[in-house]
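Given next, in structure tokens, is a single chain: the form predicted on its own.
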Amino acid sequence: MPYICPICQSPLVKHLPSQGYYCKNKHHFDKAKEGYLNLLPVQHKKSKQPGDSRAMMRSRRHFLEAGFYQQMAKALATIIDKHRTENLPMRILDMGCGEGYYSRQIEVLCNNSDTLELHGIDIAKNAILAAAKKQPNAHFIVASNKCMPYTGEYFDLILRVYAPSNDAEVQRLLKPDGLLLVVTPGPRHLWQLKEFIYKKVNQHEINIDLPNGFEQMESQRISYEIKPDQEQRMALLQMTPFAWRAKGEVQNNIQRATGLEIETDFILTLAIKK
């Protein structure tokens, strides 16, 4: 089984009558009716509802499902297809998966996706609930990226799109020669949006910080322009780490701008566990 107990780290075994999981120390975790598993014990929570707020999740859903990042998602699928053995099973974990947008894109865009075993983890229960509803054949859990309750060396590939991670956990969960696929902002990501907020906009430095024991295999830059409408712009703004700087007048200026085109700029880096 892929899971370990988040309390005592013993293997979790599926209890078939209830579809729940239990360990040798009798810690028990029920599977929700939506199909996800909550492996975030109350004592491990730092707040009542950890993770992104419902407003943040609505914004991300509204923007992503409009397809603005699909071109980047296609590039992810191409990299995965390039580095897998055709027709052999591949276990993939999407860290900080939110509502599972990239997991769904991988299933749609990858070749022979029926041989992919897709997993997603996020600390936000409402996001995982939505992901499980939309993709019932994938495996989603509520847990923290800092301490991921999976069996060691279980995954062939870990996907990290703008998600924080514990390097030791990434190292532990990947098989020997397992792959880490990381997406980070490129130098000009959302440049025009930042121009409304900052007096001087600086380019992102391309600094890919890989965990110890990983060797870069390839890196590519994906850049293109998008033209979101007024509502989509505001949703995009709420997804960014600089949204808190955009107060009333700035938000109004962003919303009212005519024909605003915004650059997207992503760095996709693939590394192998050595």
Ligand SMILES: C[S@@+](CC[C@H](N)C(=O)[O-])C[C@H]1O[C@@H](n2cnc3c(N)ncnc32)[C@H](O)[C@@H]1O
Second form
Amino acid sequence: MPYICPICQSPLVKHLPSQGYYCKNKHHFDKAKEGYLNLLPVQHKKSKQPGDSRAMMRSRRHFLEAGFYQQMAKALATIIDKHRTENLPMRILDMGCGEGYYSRQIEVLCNNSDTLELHGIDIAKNAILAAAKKQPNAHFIVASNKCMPYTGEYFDLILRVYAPSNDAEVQRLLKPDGLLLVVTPGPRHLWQLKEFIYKKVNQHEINIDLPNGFEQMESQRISYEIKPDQEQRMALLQMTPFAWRAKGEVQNNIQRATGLEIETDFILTLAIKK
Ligand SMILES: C[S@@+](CC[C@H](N)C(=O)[O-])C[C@H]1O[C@@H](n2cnc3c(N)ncnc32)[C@H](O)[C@@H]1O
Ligand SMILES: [Zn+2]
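What about the form predicted together with the ligand, after the form predicted on its own?
In what comes next, the whole complex appears, and the chain from above leads the way.
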């Protein structure tokens, strides 16, 4: 079984009639009708609705489903395929998976995806609910990256796209020789959007912080221009960390600009657990 109890860390066993899970100490976790498990005990919650808000999640889904980041998703799928042993099952965890876009893309874009066991974890319940509804054959849980309730050395690959890390947990959950695939923003990511917001836009440093005990295998930079329409630009803005700076006038300017082209810039890094 992949899961451990978030309260006492004992293995979780499936209760077949209800499809929920329980541990030997009688901690019990129901399966939601949408198919996900909530393994975030109230005592681990720092706020009532931790993680991204429902509005941010909806903006992210709207924007991603329009396909603007599909080229990057395709590169992720290519890296995964390149490092798979043909026909052997592979267990993949998307940490901080949000509404599940990359899990869905991996299923669509990877070869022989029926041999992939896809898992996703996020602290935001609304995001996991949306992810589980759209991809019933994947395994989604609500839990924190700080304490991921999976058995040690369960996964072959962990994917982290613009999400907070926990190095010790990544180290614990990956099999020996397991892979960590990280996407971080490149120096010019969303440059033209930022020009509306900041007086002077600074290039992002390329800063790939790998956990101790990992060795970089490859890194690639992918950049291309996108041309979102007015509504899609607003969705893109809402899913960025600088959205709160773009109020009133600035927001209007972004929305009204004609033919706005925006650079994307992603750094994809693959590392192996030693
Ligand atoms: C920028 S979003 C990226 C979502 C997704 N990877 C994507 O690119 O579409 C960051 C995600 O991390 C989640 N998150 C934030 N803190 C977290 C934590 N401690 N544990 C798990 N997820 C967390 C948020 O709820 C949000 O869905
Ligand atoms: Zn327990």
